[in-house]
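Quick heads-up: it's one chain on its own, the form predicted on its own, in structure tokens.
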Amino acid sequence: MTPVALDKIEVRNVFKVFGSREKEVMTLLREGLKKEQVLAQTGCVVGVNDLSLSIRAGEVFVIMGLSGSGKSTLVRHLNRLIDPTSGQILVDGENILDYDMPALRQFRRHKISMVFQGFGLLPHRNVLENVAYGLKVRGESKGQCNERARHWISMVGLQGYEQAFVQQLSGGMRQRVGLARALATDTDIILMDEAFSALDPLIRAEMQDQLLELQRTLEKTIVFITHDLDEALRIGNRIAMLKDGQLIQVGTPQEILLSPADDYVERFVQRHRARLI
């Protein structure tokens, strides 16, 4: 019998409550109270509310929603920058919530990397050192670090800037450094949290093009957070729509556009349609 391929990432019934009355909030949520009602009654914020989804290996999976929808909270669960109040996070079939600190460090160094909205670069290091940083932490030799770093600096179009420091670079160039650093570690999964949102529209489009071009050959599993439907439709193989910490709809760009699940999703796609007319 042919083995059934596992999803790369599975999120199972994840809740995240911010505040000191977690047990009370969990009871209220299971009784059906909404985020605003819980906040008014307990003073606690519901970041993620009983959310389940799966992400396939090799796809660009976009998570989007308005501010406060839970998209950034959710993505930080995937590398355990945040631990859920309840639920499971499986990567390659393993519940990463069971990892102790040594296992978690290995997971972060070898399987998953992240590109931040604010670039997350080290200002006292040059471009080459920033891109090589993850490899250095992993314990690779200086020669290996520099070789791989130079390769990815070239791949993102920054050849010649290896010795430049962060403050000498434009916003778009800094974002390319962040992307090169994530790619250099050659992890299976790349998390991108509003990675291009701080960029000017033309540079943002260039970065989207570059990401798609790289993905054609790399076939990484990319989880991309955005609040911009145009960006989601352009780069996503599938899109998850979040509202108030809950999953509203998952589908291909065409499914989201043509068959919105409710009025919330419909409002997103209406604005997109209006721009096309």
Ligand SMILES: Nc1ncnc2c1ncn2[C@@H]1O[C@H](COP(=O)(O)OP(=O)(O)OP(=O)(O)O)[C@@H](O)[C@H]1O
Contents of the next structure:
Amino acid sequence: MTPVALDKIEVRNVFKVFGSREKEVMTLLREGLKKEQVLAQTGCVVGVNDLSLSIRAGEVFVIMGLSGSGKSTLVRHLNRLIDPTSGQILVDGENILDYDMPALRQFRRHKISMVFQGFGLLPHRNVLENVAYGLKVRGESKGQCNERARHWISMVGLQGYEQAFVQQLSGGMRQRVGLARALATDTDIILMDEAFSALDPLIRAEMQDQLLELQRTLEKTIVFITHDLDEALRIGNRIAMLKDGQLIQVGTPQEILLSPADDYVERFVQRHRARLI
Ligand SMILES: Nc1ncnc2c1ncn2[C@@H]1O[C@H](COP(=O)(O)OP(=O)(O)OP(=O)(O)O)[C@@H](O)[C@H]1O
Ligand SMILES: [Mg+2]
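Mind pulling up the form predicted in complex with the named molecule next to the form predicted on its own we just looked at?
To see the whole picture, the full complex is given below, headed by that same chain.
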């Protein structure tokens, strides 16, 4: 019998309510009230609403949706920057919500890294120190930190900038530092929240190519948030479409393009088609 491959990440019926009346909101959501109705009735914001999905090992899983649809909120659950109001999150079959602080620290240092939307770099440190940071906090020797950091700095095309300070770099270069830092820790999973969105189109395309090139050998599990369907189609193995904290559709680029689940997804697809003409 062939063993059943475990999903790398499994999100099970996750709800996230922002506000003090969580219990009441959960009842309303289970009764089928929508995000706006909940807001009007309780003043609470629904970030994620009964969302379940699975992400396979080694895939680039893209999360799309309009601003405020819950993309960042969902992804922040995956490394427990936030905890759900209800639901389960499994990574390699383990419920990460059961982790205590030491287990969580271990998990964040060794299994999952994140490239933030606003880069999240240390402004008063140079490129080398920024890239080596994740290795340093997990106690690796200085020599090892520097060697690994230099390797990844050159892999993302920033060789020669090791001593430069973050403020001296362009947005695109900062983005590369963020990427190098995530790659240097050699975690199985990388979360990328609009990692390329601040870049101009040419550099953005270059970064997409670079990520795909690296992914060919690294085979990480990458969760990549974007607003841009072109980007999603280019780099994603599968794409999840979110609206008001709910999952509307998940599928391959082809499935999304050829059979959009509803008008909301169709609108993204139309914009893409319009740009091709
Ligand atoms: N800390 C918070 N407190 C209250 N509400 C929040 C908080 N974080 C997010 N929200 C709300 O949750 C919803 C989802 O926000 P989220 O940041 O996940 O959206 P997003 O899809 O990432 O949007 P964008 O594309 O603009 O980054 C929004 O309605 C937002 O107002
Ligand atoms: Mg966001």
